[in-house]
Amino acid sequence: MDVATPFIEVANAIVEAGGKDLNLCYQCATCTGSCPWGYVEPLNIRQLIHLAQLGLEGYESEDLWKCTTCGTCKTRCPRGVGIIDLVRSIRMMIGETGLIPLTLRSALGSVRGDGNPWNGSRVERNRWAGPLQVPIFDKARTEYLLYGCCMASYDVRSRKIVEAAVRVLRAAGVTFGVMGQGEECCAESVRKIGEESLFERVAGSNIELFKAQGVEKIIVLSPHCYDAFKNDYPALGGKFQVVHIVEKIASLLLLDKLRLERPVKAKVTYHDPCYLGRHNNLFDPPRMILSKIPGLEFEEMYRARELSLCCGGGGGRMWMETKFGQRFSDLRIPEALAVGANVLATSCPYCVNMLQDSRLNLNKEEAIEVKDLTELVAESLV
């Protein structure tokens, strides 16, 4: 047998586990130059491509758990080249030699046991939801079934996004329900970190769990959420209407249906989610928001819409430790401060996190807040 074969053999594995552009990388290096890590610590992302298309002989480095799947290399490749599914290919293949970090084991192997990454339990599922009085999902008198994620259910500071989503549907009119301890994690995470197989079952649960409750229309919190039940379970025969809050948001108020009246006295800037913006384009909505919010002042940061800064927290590495001084987050926060805004928002829920650890680092929690724009509408209403 030819001494090449097995090399051949590993590419097109990666071919056929979706990262079907390999071959169509010429090896130009704008991804690595594009790459955030470059600010902090290079990843070389060109490489990895080459050593993929070699077969990956030889690669035993975790830099490939480095890339947070933000999209930046994708939206500049001259190429077009699919870099982020070449990414999670990769890792599937190199996950299959045990070499996936221990970090995100230990979060894959809570959302095989109970159906999230945070090692909760599922009796605490949708639990912030009694207190509010939300009630359990029904077709015949809820419209919406309000998916919070894994987040709201087992983060204390995003039950305070939650709480204020759950206050400004109520003030339009909106109707919507949850699922309670049944729903599982949107599993957006597990798949871009390489468990396919896992990925799958746990969106094939949602979906026969949301067929069979009758829902047709989901309000999300989370871009990763969003993207998921968007882009990926339509292909497992999970076909909804899916909206992320902030364009639920932003349609109402065109509506005239919610009305904005307490002044914000606030300087706000805006921090564009990767999954939110690069990878489904929804810039214009937030800021539409922001506009129309009474007594707020917006400045936009200098990196901002397509070539926003990531937060750090994708691809996995909400999971993973990153030390001080390689944290994108840590230089979002001087950025928000150079334009003058005492309050940093964004509509992620990973962002928030990610900015709030990188505030608190920094000692800059006298200097500037970090909120979600739903909490900047809820705080709007009379």
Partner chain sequence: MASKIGVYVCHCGMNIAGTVDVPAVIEAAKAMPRVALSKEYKFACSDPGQEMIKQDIKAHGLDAIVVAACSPLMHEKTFRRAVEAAGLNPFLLSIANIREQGSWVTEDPAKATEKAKAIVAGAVFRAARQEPLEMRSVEIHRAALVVGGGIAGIQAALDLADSGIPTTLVERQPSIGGYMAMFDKTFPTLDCSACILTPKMTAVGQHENIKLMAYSEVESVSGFVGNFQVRIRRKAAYVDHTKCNGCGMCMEKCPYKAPSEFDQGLSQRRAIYVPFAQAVPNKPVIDPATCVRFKGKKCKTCIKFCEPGAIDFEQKDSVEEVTVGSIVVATGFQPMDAKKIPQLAYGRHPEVYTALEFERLNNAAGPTQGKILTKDGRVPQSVAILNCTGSRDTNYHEYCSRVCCMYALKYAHLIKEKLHEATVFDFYIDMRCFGKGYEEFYRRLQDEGVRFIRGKAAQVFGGKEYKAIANAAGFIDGLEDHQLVVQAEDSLLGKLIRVPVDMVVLTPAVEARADADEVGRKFLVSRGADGFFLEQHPKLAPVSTTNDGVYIAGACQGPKDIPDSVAQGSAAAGKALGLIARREVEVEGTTASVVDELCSGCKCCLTLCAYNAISFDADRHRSSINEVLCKGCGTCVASCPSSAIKAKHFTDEQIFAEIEGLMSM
Second form
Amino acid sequence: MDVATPFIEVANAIVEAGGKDLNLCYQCATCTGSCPWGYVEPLNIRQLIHLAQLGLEGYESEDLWKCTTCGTCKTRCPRGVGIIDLVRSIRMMIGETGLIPLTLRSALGSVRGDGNPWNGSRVERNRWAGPLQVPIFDKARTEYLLYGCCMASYDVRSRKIVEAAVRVLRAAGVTFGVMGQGEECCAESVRKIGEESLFERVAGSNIELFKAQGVEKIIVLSPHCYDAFKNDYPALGGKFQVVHIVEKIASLLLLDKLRLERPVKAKVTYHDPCYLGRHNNLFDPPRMILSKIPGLEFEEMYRARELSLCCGGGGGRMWMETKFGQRFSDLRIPEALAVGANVLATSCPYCVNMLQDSRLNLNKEEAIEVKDLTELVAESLV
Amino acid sequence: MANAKLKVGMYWAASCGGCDVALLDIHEKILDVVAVADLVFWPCAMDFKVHHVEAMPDKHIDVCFISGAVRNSENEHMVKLLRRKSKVLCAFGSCAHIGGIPGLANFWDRQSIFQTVYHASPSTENPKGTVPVERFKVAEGELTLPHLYDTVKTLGQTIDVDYFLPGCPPNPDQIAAVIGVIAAGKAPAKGSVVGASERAMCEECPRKKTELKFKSFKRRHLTHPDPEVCFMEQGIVCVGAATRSGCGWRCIGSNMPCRGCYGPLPSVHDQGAKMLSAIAACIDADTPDDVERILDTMPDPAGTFYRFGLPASMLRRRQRGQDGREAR
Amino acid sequence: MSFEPRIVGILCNWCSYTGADLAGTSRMKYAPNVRVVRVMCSGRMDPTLVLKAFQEGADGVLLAGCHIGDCHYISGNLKTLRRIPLLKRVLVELGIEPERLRLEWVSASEGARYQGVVNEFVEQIRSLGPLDLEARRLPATASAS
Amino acid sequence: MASKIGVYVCHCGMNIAGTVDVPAVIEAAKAMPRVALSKEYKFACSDPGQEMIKQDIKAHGLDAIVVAACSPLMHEKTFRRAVEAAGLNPFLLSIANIREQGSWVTEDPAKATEKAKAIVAGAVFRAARQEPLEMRSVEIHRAALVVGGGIAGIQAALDLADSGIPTTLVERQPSIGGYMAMFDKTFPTLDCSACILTPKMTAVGQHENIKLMAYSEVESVSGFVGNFQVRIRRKAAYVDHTKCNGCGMCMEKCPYKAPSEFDQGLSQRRAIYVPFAQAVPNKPVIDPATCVRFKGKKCKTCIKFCEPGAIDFEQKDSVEEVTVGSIVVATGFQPMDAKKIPQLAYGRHPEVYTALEFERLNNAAGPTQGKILTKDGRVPQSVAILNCTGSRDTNYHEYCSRVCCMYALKYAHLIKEKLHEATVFDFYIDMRCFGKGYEEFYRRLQDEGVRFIRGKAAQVFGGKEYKAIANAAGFIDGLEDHQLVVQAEDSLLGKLIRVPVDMVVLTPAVEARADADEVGRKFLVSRGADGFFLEQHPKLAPVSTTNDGVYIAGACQGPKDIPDSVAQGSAAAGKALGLIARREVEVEGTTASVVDELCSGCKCCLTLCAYNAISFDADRHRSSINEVLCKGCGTCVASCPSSAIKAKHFTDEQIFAEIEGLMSM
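Next up, the form predicted together with the partner chain. The previous block was the form predicted alone.
Below is the entire complex, every chain and molecule, led by the chain shown above.
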């Protein structure tokens, strides 16, 4: 058995770095019991918190990088501990010693240099808008800024989502444009990785740019951008009206500005993205949209809404290697198949990517497709 | 009887002249007044000069009415002069009583008012940037203008006042009655408010009122209020509940809410604060956010609650601080 | 000499005054700048009292009552919860920083909270500087009502 | 206005004098307006200290007194008595709190002295303007009302009635008994709940001093301490209980059924029913939502079989008014809806039970005659009990529900007793066994072989669902579709635990009833942040409320077990009795009153009073305040736009003067 002596200065440093609720934890273990890592290789977040409370070695364990910031533990925590903030603050402290995993360092470097985590070039950003004839945002003529996420600019699969979004918004008569030069990553994941100063730099530059262009309303395709704009940017002076495409489509349907008339023959189930659902409580709009698509049959998975299983791509995990057998998305495909679905819908470019990968890895191309909800809506347009 | 007649004066300081019109508005009762009084000074209606007054012996005027607030050096000079020349001095109308509409200038100061009036207002056409100066030499000699003060004062804040006759303008019936009482030598205690009731407007207001609850505030010109029902119940701010009655509810009778020209009730220290308190307590909200949301529907609360009484209120004016500190 | 704010505190009898007493019986030290008036309920906190404090030279006014839902008189604190935001809007127009007026809920058991509120408020007023009310330099009002 | 004020500055030993320069304060006080005399004393509250003040009042003709000492909450009453004994009205005393809010909270002696001077000046300025006031007395009506017929209300009603006080007991349900009537055994003694409760219920039904009004609700309460007028609505039972002999034939023959509320929906009752066999009163009521006659059909079964002809479909609600001197509110709690916690699968899986469901399942008079069986009739081999369902949880209720640990142990025992082979798992955070015999009970259950897992159950899966989502890492050998899997981290091991079980029992939080707000407003009882009724003082006045004459007992005040509820029932009855025994009650003089000459009838005050003390005389067009109802909060005073309402002892002039004094130093 080990012997340990508490090192309270460390605990205080974590609190100061933003883990303000650290001391509230009463070790009930709900977090560890709720963590999606429990399905593959349990992550003992409860123990990490207790080690941190006493400043004991081990709080900075490698395990810390496993957290996908899915929010399951945070929403269930009976003491209201901001566990994600805690993870962030510990990561921040580790970051200061330079011990960040290699692949994350590369992604962060890319954000620092190119304004995106995918090593894409700045000139490529929003280039998709050209062929689709989406104009540059102009506050006199376009109501919304369409913020496609780095994914739309640098990932082929995600480009289909933005194309669908453009079709849908046009069909409803919404005016929107994209930012010309200078737009950067929303930096949501950067913050979760613990690189607070880089986050503030990138976010600050976006805020300045949006303000200079007179942006007031933003439509986003990724729940991660949504979360950053909505919950993190205001503290830095960026107060915009942010809507996720799912919210926008739902309100267009309610106002009867959008008609879905072409039947979509599919049995669909829906995967709630963590940052749309648990983090921002948007559970009903996606289901409402699915109910309006003619011909579509809908079936819930067991882990739906608050219980949704993380795809594994949040909190910086998008850029880290996850061992085969430890990918949450690999568990999700069979779960969707078990309810008889042939389309697994979601509404997040990260989720689409992760689930798409698993579908291929598990050789289920024939059995099931992975689609963004926006794509299903676009299919249903006449 | 002629030598027993009262010598009456009427002067206007920072005033619109409405009070003088109100005095005329007593119609045929003016004959009763003339029967008991000689008008010895009334620059608005007759040709009197300052030197006429200066020439009078002290306490020459039996009753002097002064309308208007004190806003510039000329106002101050004249009211002090008239105080010396008068036995009884009565503040006439809201401006003299509590500051009145000119008192709203206390939300600003001399410099910002000049800036607006001579430079910034949308209708100002002043390419050369001409501004009035207090002394200006011309061939004929030196021209002078009075000095405009930063702060508007009531008459009572400037000189010793015997009675206060409120109203914007005072109700003609009340004017006649007050003159009658003074003439009859039945003057009330010094410092009294005369020609007004000790109770608020609601005493006389005929509108029906059941329960106060503000879900939002409405502006009079954007609504068609039911003439039978209390304005407040219809969401329109009416400051009648914090205002002396005596005006004959002329505004309310014309379907306009009371704006408070008759001033605060006898035991009230600050008319605006009391009305604010009464109204806010009846806001239909129990959380700070909901309260703010409802308050957002009330434009210019300070101007509403202190429309007539800012100079006589507890804080008297907008604070600027010695170093020009400005609140947000 | 550095600026020592003079602050009037108006506290409800049942929660906040008792909470302030608790800070005392617990020997918690805090800034001595707040001078307290006890009223029975925060519902008694008439805006006129706030103006009076400013008029008498207070640099700040602290109002404290029972937490919402815990009012000893059921709902008196709700009335003040509604009044103060409107008063603050008016204070802004009167050139007084709304931060000079603070409404807090302090329960009878929150001695430490009272200590914290007072210390924080005193520092806030200190950074705002003296109010130096102009009305105090103007000639006194003759009886005008 | 007072013109000869005496100022006394107390040293309080070193408590004040250790920090405050008392002589300097004395000197400063001498210079304050209208101060005739200024003295210091070691302990002003001591007998000689008080005696000195009395002597001075007489010798110097002082007309107001300022005592600068501890908080008025401490010794205001003491000094008021002293002042009164010297012939001065007690309201001419003003306390300057220079200890709790002066010497004790300030380190720097110079600053403490400066603050003390200011506080004394405030009190001196105020004292000059204070006015004499009188206390008033009101006669108390010799009768009591108890609201709620659970164990707390039953106890309160019996104690009052046994003391000879005519008592009305109002219960919303058709029978009294409350939750306790649903239980099989009680912890930790394991007495049979019915055996100890039924005699008390019968005693209520038969007591000559108790008027039992079941199936009734309090509609409104007016009046004040000693004289409450209470309107009670008796709901139409459609059965004339004066004729009904309780034979039960109607219930046997009635062809229409609905889920039994008493059995938590686990069994059926008829449209005409008594909730349970030992009900008091044991007379049936007809549920109009189930009876087809209320849907226009022509069933006559009950009428046909009722020999005394008691069925009366024409019956209407009736309202009665009673006048009582004091009221005990014992309206109880409700269990939290466990569906609010989706990960626990309640409502999604049939074998997840709430505590009350399990009570009925286990009750000999329940739907399975006390056999613990799954819904499909199997005997469970393993049961998991999950503690803290919505308690100690800021997402639901931050407080501890206080009873769950113990009844969880009780369930574990009952399961072990009935199903010797079954394994019982108890998932807990902390075992809270604070009561008499509780810790011993815990030890006993460990001895009986209950498996305790320290870790809050994080997730409950249905067996079939689990198999669909589990991969190799989560595979559980032999898991059946109808089973459940409970997942938690055992924090003592630092290991994730998955337990396959046949049944899960949740322990939903004890929460304030959904209508507690409405009930609170009816009886003018405030509620705390947790939603429960608020006692006047958490330690020293646990069953009193801020509404004089209204007391609270049982779980409406906060979660509590049976012994505590009974104790509170008796305590509240004792307080109510004590009040009635006084025959009359003194009411504080510090109320508000309308100055008639200034009131314009603007009605701004009418909706503000939480005690309905303000009424409007339409003929005179004036507001007036009933000073017996008025509690003196001053809310109307602050709101009167004409300043026509005066708060006695807290007038504008008095507070203004105090502020002037405070700022004069």
